[in-house]
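One chain comes next, on its own, written as structure tokens: the form predicted on its own.
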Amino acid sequence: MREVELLVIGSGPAGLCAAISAATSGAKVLVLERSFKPGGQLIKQTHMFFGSESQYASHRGVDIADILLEKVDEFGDRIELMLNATAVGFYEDNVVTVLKDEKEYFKIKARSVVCATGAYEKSLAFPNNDLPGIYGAGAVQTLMNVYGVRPGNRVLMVGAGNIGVIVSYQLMQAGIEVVAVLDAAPRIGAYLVHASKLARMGVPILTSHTVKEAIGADCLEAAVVCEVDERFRPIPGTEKRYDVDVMCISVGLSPLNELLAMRGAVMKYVPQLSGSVPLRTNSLETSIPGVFVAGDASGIEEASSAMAEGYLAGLCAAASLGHVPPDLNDRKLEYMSQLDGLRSGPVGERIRAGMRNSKL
């Protein structure tokens, strides 16, 4: 069994920032990443970020990943990245079981852990929703922006939040036709700056619509959509058919934190945070001493918030190990201030309510 000081599970924006922050305080960090490439969702995001300079506003996600990885490299052997390594179990005494390269199985015992496992995509129930050609938005981004593969020729986008609208624009940049974007809600959830790009390109955005069924034998050939009423019930006689070979489902994310539940952390379903999350302190420590959470595993937000939470969790995890920098309180207050700013205003009220409901 390998023993480490601080284990960070996940190398997305939260995990990388946690590792950087902890190493800055003097901790030695091992980062586990189940993919062949670190960076998490950042490596598939080609759009520019909002926020402030602290969260790399006006930089593209792929470029932010490179910036963070360059910082990781500056710490030399104080931060180790282990790729193609999936954490499959989390047990007492902070023992984590790992499957490496799909063939090597071993255990790691950590003095402290930051769980930054991210999120998984929600699905949508309708007849034939398992036909080839029906993807989650994250899968489409991976195909296009990581592997350079066109998912198809004609796409129906289901979901008019930021991800759905941004991916629609990226599809059109790749020369793929987006026949429509639909959403069951009566108004779109995306920022207008993103939605206006599609409107200018003539893509219809259909609110109060949902998918009635997918049509096809061996793969997707068409999609039938219909209007819904104020209670999201289909309205008969409003059906429309779109001949498409791709349907992209972008109906939200849920926190991916089964490892924390396995470890015994106190969990709570918090709808404002899009799922079951661990209760935590202001320092992002869960109900288990020495086990911290950051990023989408603590509740679904933007990548900017994930980075700020990662810095805070890494700082506090290192401090719990005895690596207490002289500017601990100043750094802690700075990260908390960044989070407050990112969650400010009417748009952030949902997140603020979720945070209040998930405090230890």
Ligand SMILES: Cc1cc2nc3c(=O)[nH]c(=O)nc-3n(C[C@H](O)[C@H](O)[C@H](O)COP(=O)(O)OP(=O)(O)OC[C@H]3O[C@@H](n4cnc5c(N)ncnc54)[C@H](O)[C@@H]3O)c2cc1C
Given for the second form:
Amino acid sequence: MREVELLVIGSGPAGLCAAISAATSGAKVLVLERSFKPGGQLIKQTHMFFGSESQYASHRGVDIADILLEKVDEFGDRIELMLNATAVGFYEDNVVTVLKDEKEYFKIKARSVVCATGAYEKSLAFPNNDLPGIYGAGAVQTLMNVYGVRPGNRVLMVGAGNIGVIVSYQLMQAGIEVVAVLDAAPRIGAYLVHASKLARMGVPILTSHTVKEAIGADCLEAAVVCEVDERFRPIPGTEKRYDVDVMCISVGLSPLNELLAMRGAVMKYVPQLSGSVPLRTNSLETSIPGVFVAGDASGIEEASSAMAEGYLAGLCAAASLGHVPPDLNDRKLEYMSQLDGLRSGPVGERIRAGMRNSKL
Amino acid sequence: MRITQHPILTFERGKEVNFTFNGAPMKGYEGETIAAALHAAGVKVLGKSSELHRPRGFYCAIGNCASCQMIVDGEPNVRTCITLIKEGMKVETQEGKGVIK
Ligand SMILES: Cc1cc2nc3c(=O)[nH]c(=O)nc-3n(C[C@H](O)[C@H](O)[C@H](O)COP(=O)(O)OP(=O)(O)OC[C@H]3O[C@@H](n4cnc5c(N)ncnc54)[C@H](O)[C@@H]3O)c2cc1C
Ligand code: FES
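Pass me the form predicted in complex with the named molecule as well; I've looked at the form predicted on its own already.
Up next: the whole complex, starting with the chain shown before.
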């Protein structure tokens, strides 16, 4: 069985920053990534990011991935990036089982682990929601921005949060028609700049609407939508039919962290963080000593906070292994204050409540 | 159904590769996944569900949900959304859970 010092699971912004941070302190790191391409969600994001300078605001997500990967390269002797490698099990003594290239199966034993596995897109219940042509909005973004393949010709977007609205805009950029964006909530969830761009292009955003059913034999052919009342109950007689071959579901993300639950970390359902999350200390250590969490896996936020959490978790994981830099406390405080900044103001209130609810 | 013109992105496609889908010859490009190559060729149904035999396409495209599993070179349950297409690959739709030979 292969033994490693620090194992990072996931190579999104959180995982890459954790690896860079730990390697800076002198730790040897192995990063597992199930995809053949590192970078997590960043690789499909062609829009400029919000946030502050330390998290590369005003850069496109794809470019941030490149910047982080260059830094990983600089630590070539300390960071190994293993692609096409899915962590499928996490056992006592920090033994992680890995499926490589969908074929090979082996074990890795780590002294410390940072779990940075990101999130998954939620689904929505309605008749025929399993028809091909109905995809997660992130999936459509991957297909179109990473592979340059059109998902279809006419798209209905379900969900007017940031992701739904940004992906709608990117679909239009690629020359694909978006017939409407709908949301069950009475208000648009996305930032106004994104939503108004879409409105200017003539795409209707229908609030207080939901999907009643999807229609199609082998693939999606049409969708029936209807209005909902203030208690989200469909209002009869308000049905509208759209002939579409693609429906994107963008009703939120949930933290992906079954591995931590399997390892026995104490988990808790925290609605403000969008799902079940591990309880953790200020240093992002879970209830299992030496096992850390960072990024969307610890609660749904943004790439900016995923990076700051990654740096913090990597620093603390390396320190727990004896790699203690002289400025440990200053760096710790710096990342914590970056996180406080990102979670400040009225927009951050939900996340701040989530943080209070998930303290160990 | 490939995007050729884009205001921000340029798509550098790799070498053309030949593969088969249920025996029929298909073309894709090096560096793209099986699911992307099939979708570009207009193939959306990748398999059938195990109980009700309903058509299945991909859903998450990041290896998370198992909706895109197909039989690749005789091996069932391959997540085609994170597996790259290769020259000469035999790709087949999968019915149900798949049989390991
Ligand atoms: C459309 C869209 C727009 C966004 N816009 C912004 C924005 O403007 N500003 C901003 O700050 N944020 C934005 N975000 C959010 C941001 O992308 C995410 O919050 C961020 O990517 C989370 O980083 P992460 O590293 O935690 O997870 P991810 O980026 O999801 O990375 C997780 C990685 O772990 C891998 N993985 C998972 N499980 C395993 C396993 N078992 N074994 C091996 N590998 C595994 C995955 O393949 C993935 O590569 C946006 C997101 C989307 C979808
Ligand atoms: S589409 Fe979800 S695993 Fe491939």
